[in-house]
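Coming up is one lone chain in structure tokens, specifically the form predicted alone.
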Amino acid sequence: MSENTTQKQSEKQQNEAIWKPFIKLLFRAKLPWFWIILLIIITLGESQLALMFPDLTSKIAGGHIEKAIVFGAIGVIVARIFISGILRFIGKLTMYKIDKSYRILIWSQLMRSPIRLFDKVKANEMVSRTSTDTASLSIIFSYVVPTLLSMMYLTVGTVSKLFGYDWRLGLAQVIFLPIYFGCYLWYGRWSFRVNKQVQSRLAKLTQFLSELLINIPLIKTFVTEKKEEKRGINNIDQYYKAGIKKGIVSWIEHPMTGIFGVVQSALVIGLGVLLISNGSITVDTWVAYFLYVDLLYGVLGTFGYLFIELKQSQGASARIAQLVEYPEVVYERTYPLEKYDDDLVLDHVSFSYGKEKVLSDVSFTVPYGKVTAIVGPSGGGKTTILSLIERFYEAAPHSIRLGEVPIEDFHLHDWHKAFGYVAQDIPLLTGTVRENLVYGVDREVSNQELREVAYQANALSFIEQLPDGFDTHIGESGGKLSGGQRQRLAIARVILRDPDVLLLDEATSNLDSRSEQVVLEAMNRLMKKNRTTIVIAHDLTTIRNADQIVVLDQGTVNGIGKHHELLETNKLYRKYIDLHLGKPIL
């Protein structure tokens, strides 16, 4: 197979990959079809009025001063002005409705998507797809599609009118139009590639500047000013070159349009003079010919712009399709989880993030109502085990069971409600203390109950010192609070939820010694009797008092037992205690 054939097949597959999601998205969102169809009808109506005007004008120019013709021409002018205003209003309204539909589609899909999608697509990309990309698609359906249909209608209507006057007038446009479209198609593709390159270079420059400017102290500390200056100049130069190329592309459009205008004018004048001189057409017919051609190419002048918008929307649709076509989480399974009252069994669990294997043949049992601590070197898969237990990710079928029932057989919402999770960077929402505490609690919570859970979490004293108490706004993601205060709020939220299973993931690792002690006291209250607890911790007291300790090393179980047993039998555990926690107290 030749290289050209292979390249053509590759381009064909790429085009199909672009158009397929574009077409699918037409039917995934609840688009305002009534408004889209109304917009198309009004656009075509305006096009029909545009087709009527040259004919009426040519008759007036030919001396046909009749009331019906004169008032008809005036009526067409007034109607076009009136319809143009309506068209702009309905176009904007339709665009906002389409934009809303796609944003709702994306947001609803994100709420039903598995965590794996959020691992693959960054949050800022999702924001861009929910805002910028949806706006691009809304422009297509509210402007590009109606305008393209209008162009087609005007093109066919104009050529038909010209053939009605004289077949040579119509034939001249039939021959000229493919040349015009071909040149603008080539120009549109070239312009799209150049614009894409400019956007890429600008994004690269912006990323470079934002990353380096916030790290000026680091640059000066390591004396890399000259190196970073060269890198900055290179990025600016690359963007400059792309900008120059874009300027050349923009400049070429004007002479290209001018050349087509000159050729078209010469064709209209030359052909008109020839046909008038031999008596084939009259002057008023030639005037109509001139006006129709001027109308046609005035509309076709937007072809290059529409092509670029269409190409950009294809990229937007492909990015949106990556979100909306991602497999959704299945919430309804085989059984409801009425009560979590059995041991949790991990039976030869293996798991990978893409090609990166994290867990390999992990087996142990989490006893019901007991505390299980998981320890080991960083990157050993401890947090991954918690994520699999909570079913943020799906392990191999039947590899994790509650008693004898595979956990994937329980309804997902029931399963999630059974768990309370506290991590080292637990997120808080922008809002008040109260709103964060009751988040996810589907019942009325009294002030007394809030005070009680806050007291148990050692949070009541600092909450009462806040300006508005429980109704104090804590800033974006709880930014107005210290790390210890945020952790105590997170613990209070879990206490209020009263889960059957508690997951603690290095909940005190980022705190100072004073805050750590306060948070540990709250955690000890949370790990009450008969509550299954799985804890990843560096605190010696928490680990030593655990009913069971699982030692992980590079994704495999290195040992299982109590603190004193592992100190005697497991070298890795003893080394872990010595290095990270200080010499153990036997």
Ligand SMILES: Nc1ncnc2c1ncn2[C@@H]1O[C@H](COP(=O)(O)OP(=O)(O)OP(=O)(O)O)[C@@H](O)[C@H]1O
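Bear in mind that the values here come from a model prediction, so they are computed numbers and not experimental data. Numbering follows the first chain given and starts at 1. By rigid core we mean the largest C-alpha set that fits within 1.5 Å across both forms. First, how it differs from the form predicted in complex with the named molecule.
For F208, the Cα coordinates differ by 2 angstroms or more between the two forms after the core has been superposed. When the rigid core is held fixed, the Cα atom of K92 travels less than 2 angstroms between the two forms. Remark: with the core as the superposition reference, the CA shift of R231 between the two forms reaches 2 Å or more.
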Contents of the next structure:
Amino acid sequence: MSENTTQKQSEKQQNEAIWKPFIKLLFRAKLPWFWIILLIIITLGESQLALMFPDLTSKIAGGHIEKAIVFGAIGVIVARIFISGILRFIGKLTMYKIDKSYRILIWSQLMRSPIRLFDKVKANEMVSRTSTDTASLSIIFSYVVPTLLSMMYLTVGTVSKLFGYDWRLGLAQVIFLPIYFGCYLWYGRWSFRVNKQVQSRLAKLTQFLSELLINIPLIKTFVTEKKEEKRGINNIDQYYKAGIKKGIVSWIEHPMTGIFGVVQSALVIGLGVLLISNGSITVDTWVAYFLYVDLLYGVLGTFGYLFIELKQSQGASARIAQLVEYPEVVYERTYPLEKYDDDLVLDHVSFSYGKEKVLSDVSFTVPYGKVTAIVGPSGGGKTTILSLIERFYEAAPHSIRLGEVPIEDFHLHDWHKAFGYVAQDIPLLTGTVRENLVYGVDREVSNQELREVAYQANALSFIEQLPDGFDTHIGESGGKLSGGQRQRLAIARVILRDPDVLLLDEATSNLDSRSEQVVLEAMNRLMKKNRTTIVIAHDLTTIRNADQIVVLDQGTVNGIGKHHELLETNKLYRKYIDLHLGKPIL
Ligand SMILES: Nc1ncnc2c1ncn2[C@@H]1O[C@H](COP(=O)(O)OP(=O)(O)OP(=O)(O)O)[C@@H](O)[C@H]1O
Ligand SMILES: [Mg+2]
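Could you please show the structure of the form predicted in complex with the named molecule, as a counterpart to the form predicted alone just displayed?
What follows is the entire complex, opening with the chain shown before.
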């Protein structure tokens, strides 16, 4: 196959791929069809009025000053003003309704999407998809589609009216139509490309600014102020240049339309004089001709603008479709999970996020009611194992089982409810301490109970010192708390839920030794007797107290056993304890 054909095919596929999301998205959200159809009908009605006006005016110009015609012309003018007011209102109303439908669609879909999707599309991109992209899509359905239909109606209507007056008048317009269409299409494409460049450079600039402004301390410590200043100026300059280009493009529309106007006026006057002088048409027909051509021009100009809107929203619709069509998480499975009361078996578990294997052939058993510690070098896949057990990601079928039953057969909500997960990067929400502690707890929680769990998590004393105690706002995503305080809140939150199984990703490395001690104490209380616990441990006491230790290195199990066994048999473990912790081994 020649390169040319392949390229053409891929362009065709791309074009198809662009239209498909539009059509799919049309039926995915609950669109306000009543309003959309009403809008189309009114828009077409307005077009019909626009088509009537030149007819009536030309009659008046021809001296037909009859009541019906004069009042008809006035009626058309008044009705158009009235209808265009209604159109604006209904147009906006429909736009907001469509916008809302798509936002709800995306949001509901996101709540049912697997974590994999969130790895792929980052949070700030999700935000723009639920704001700017939905806005762009709603303009298409509330403005572009109705207007496009009315433009077509007007074009066909105008040309057939002209043919009705005199075939030469009709033909003179039909010949020019493709040229104008072609020019506006070309202009639309060019303008779209430049607009896109402006948008992408603005996005780059905003991203640069927001990232850098968050990282001011980093810039200061690494003394990169001058360098970043230069990068910022460069980004501003790039945006400026694209803006200038856009200015030139939008300026060109003016002379272009001007030239068309001159050609058309020459045509209207020339052809008119010719036909009037040889008696083919009368002056009133010429007036109608003049007004219809004027109408047609308005239509063609709008067509260029619609084309730009349509092109711009293609990207938006493709991006929304990607979110909406991502396979949902299936919560309903074969069995409910009545009680987590068996050993968890990892049987030759292999896993990759993308192409690279992160875990290969990992096998071990997590005994029921016991503490299993996972240790090993950074990046070895420890957190990944917890993610698979928690079922954030799915391992190969049957490779992880609770007793005999593959974990993917249990209802996912039941499964999540059985687990308490203290993650490495403690997620907190904007709100008060209390709101964060009771998050996801369906029952009433008394103050006494809150104090008790906070006490057990070694968090009570710091919470009491906060200005409003449990009702203190902890800032955006808990940003007003220290690392250790965040961890203790996360632990208290899990104690309150009292889960069957605990997954702990110990992250004490960024704490000073006193906070670390306090956090570890709380964690140890959490690993109370008879609770199945899997802990990614860095602390020697936790490791030594574990019933079983799994040494994980580069995605494979390097050894399993108790502390003293591994010290004797496992070289990596000995080295890890020796070097990594730097503490004397007893
Ligand atoms: N969401 C993700 N998408 C792609 N790759 C990932 C993702 N999460 C982790 N990885 C990769 O998988 C590997 C194992 O990561 P994991 O977080 O499981 O390691 P870890 O043993 O917990 O390390 P640490 O001790 O530093 O927390 C790493 O190479 C990491 O880059
Ligand atoms: Mg980790």
